[in-house]
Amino acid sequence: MKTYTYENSTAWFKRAVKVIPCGIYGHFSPAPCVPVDAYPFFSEQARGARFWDVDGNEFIDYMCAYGPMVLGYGHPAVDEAYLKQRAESDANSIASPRMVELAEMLVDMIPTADWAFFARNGADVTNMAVMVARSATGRKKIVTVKGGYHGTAPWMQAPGHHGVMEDDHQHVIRIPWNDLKALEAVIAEHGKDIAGLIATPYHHPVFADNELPAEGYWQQVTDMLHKNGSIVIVDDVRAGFRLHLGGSCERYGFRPDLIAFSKAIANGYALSALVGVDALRVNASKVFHTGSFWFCAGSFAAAMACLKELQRLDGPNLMRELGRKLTDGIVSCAASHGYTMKVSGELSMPYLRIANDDNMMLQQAWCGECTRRGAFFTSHHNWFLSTAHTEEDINRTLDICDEAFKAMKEGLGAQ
């Protein structure tokens, strides 16, 4: 099986570092992709569940642009809706009726939602959610989960990150996931000053196994916070519309006060949404939070087309079943080569790691060998399935996985 090389990608990166800090910044940067020479860093085109890099190498994509690609790159119905709206009006001096139509659609789809607010990035709406919680309660402190991620504002980043000051975290309290006693202790100590809790619907950190909520966990969290007069915020930016079209809270059986969405909402067009209960409508209207491109109508039209297609396909169940076939196949393939592959999280966006590995070196090597053969995997982050992935894609992927394990066994490493 051919292994890829990346001469053009490397040349583009050398150009990039001269004019862009890090060359490629943020979560697309080369830093977490180890071994670095196993990965491309610039793409030329994408279609369906695949992309092609600047060297012409073809990849079955299991990162899906880190989540936004849910129906497949270049989905015709979504692109048509966007282009039709853009031809009429996109950025404008006043709002588009498409904004109202999308808000109505979300209110109809999502049991928790009585209203919707729109922005462009996930961090926009997680920030907005915290501001609404503080406005509604008059309190300062926000409880969140250790290892959780809610964007790049200073309060969201882990202590010690460059440019983040201790003062940025003075009102943020971090507790372990699935630990009701820790939450109870925090409420006992800080209850009168807790505006709310923000957490993902299940715990999906990087470089670590993902963890589902314990049975009844979220309902107990909700009961405890509401009894304390605090707001429950779900950060559904990554998981939203992949687990349940009514919000991931519907899969886990509870009702939060606010839900933040982005990524899969518009199949790659820039959009995010915060939805909430009627009791927070007035406070949401009082909080000032806006941006230069938040009213661009094309993304609203794309989102409506995307959500309609997810409804038609029963997208969450389809992606879950595709994820089951992929992960079952990889577990079996790994076992045939003497490895134990652990799968955690939700099957539509699973995290996999080789359990016979104390320092991630085997996992990194295997993901690199798969990537250089055409299955784009990362070792540090959960993967994503889309409705565009097919059984043929999965079968091809399993062949690649088998070859990658053979390469490791034969000591080829990154050759």
The other form holds:
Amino acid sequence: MKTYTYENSTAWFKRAVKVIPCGIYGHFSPAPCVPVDAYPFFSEQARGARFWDVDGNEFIDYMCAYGPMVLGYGHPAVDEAYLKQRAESDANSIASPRMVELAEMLVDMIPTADWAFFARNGADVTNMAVMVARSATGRKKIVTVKGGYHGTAPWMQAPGHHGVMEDDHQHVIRIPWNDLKALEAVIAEHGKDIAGLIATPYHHPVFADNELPAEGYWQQVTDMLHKNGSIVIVDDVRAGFRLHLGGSCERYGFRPDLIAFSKAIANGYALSALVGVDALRVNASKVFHTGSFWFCAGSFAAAMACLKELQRLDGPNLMRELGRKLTDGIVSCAASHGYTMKVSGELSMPYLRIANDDNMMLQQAWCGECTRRGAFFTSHHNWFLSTAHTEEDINRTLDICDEAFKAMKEGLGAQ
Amino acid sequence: MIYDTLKARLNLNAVLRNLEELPDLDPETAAMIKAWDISIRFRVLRGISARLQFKDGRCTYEENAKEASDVVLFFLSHKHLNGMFDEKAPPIPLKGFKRLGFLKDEFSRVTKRLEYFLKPTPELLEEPEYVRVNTALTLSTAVHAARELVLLDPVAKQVGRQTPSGLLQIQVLPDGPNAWMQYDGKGGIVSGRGKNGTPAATLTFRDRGVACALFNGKLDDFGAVALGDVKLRGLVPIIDNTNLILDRIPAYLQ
Ligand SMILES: Cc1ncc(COP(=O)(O)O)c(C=O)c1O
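Now show the form predicted together with the partner chain, given that the preceding structure was the form predicted on its own.
And the full complex, kicking off with our chain again.
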């Protein structure tokens, strides 16, 4: 099996670092891609479940643009809807009817939703959600889960990061995932100050196993917060529309007050949405939050096409089944090489890790060997399935996994 | 208060401590201290203390030293001690009056030598010998400073508490310098020179030139990682957090 090299990616990176801070920053930064020489940095082409890097290497993509790609890159129905809308009007000086149509669609699809508010990125709407909760309750404190990620606004960042002040965290209280006792204690201490809780529907941190909500966890969380007069916000930016088309809360049988969506909502076109219960409609209307590109209509059209297609395909189940095939295959492939592979999180966006590898170095070596052979796996972040992945893709991926285990063992032998 | 205390701890436990290593790295220092047989204690009123012992051509540094010493330099406050490091305030000698001449001449020549290696100029960074010593001392300063920072600096303290337990091994290829930091998962760090057991994360510099350029802010660290000059392995959050902690050093030491 051919292993890839990345001369052109490296050349581009050398240009990038001269004119862009970090060369490539944020979640595309090469820093967590270990070993870095196993990974491409730049791509100019993507189709279906694949992308090609600037060296012409082909990858079956299990990062799916870190979530936005859900139907496959360049999906014809979504692209057609977008292009048609763009030809008619994208940027404009007044709003587009597509915005209304999409809001109606979300209100129909999502039981929690009585209204929808749109922006561009996930953090736009997690921020909005927190402002709505504060406005509705007149309280300042927000409870979040340790290791959770909601974007890069100062209050959302881990303390100690550059550009973030201690004061930015003054009203953020972090508790462990699945820990009702901790929530109880926080409510006992700060109850009258707690505006709300924001958390992902299940816990999907980086560099750690993902954790589903314990039986009854969310129901108790919502009960406790509602009893306290606080708002429950689900950050469904990453998981939204991959677990359930009514919002991931439907999969776990609870109803929050606000849900933030983005990533998969428009198959790669820039869009995010905050949806909420009727009781918060007025408060949402009082909060001022907007952006220059938030009304561009192409994304609304793309989102409607994307969601329709996900409905038609029963996307979440399809991705779950593909995820099951992939992870079952990898688990047995690993076993045949003497490794135990631990699968955690949801199968449509699983996190995999070699067991008994506390420093993750085996995992990094193996993901690197897979990537060098054309299965794009990162070792620190959950992967994503899309409806464009096929059984052949998965079979091909399992062949790659097998070769990668062999190569990893040879590499370890050589060390 | 915290500022002065932490700065004093850094001045002693991270900077002055380098006198232990300097004779091994720099023949000129080794020649200077060859015949010394003296112990010097630094003591702050209701504060930290440390002791340097020169004997048989070696220097040993001891934290929180209580042992009797040939010379005792006393400071009324941490700020006073920092004043000495900034050459703005003399210490109060409590013992060893006969050795004051030694302190003023020989000893200060050695501390000047240390300063010379810790405060590079662009020209000095062109000299391989200088780079060799500077890299080793900067690395040692960093790992010892980290330990102090997580104790007292408000930002580093928070970052330390969020850092998973495990050993970070820092290594410069092909033959060092190396240093390690052991996080206890509760915000504490133990650190030292060399290698130490199975790492949870490794930070490997391709060579001394890369390490030195990075330590002295002459190289973009993200670029160096992407181009493979600096390799990360293992629990990368430990490395990220270490960076955040070390980024606090300039708040105290110039
Ligand atoms: C759970 C979660 N919330 C919020 C965000 C922030 O979204 P964005 O990067 O689009 O601002 C992300 C992005 O990765 C995410 O995964």
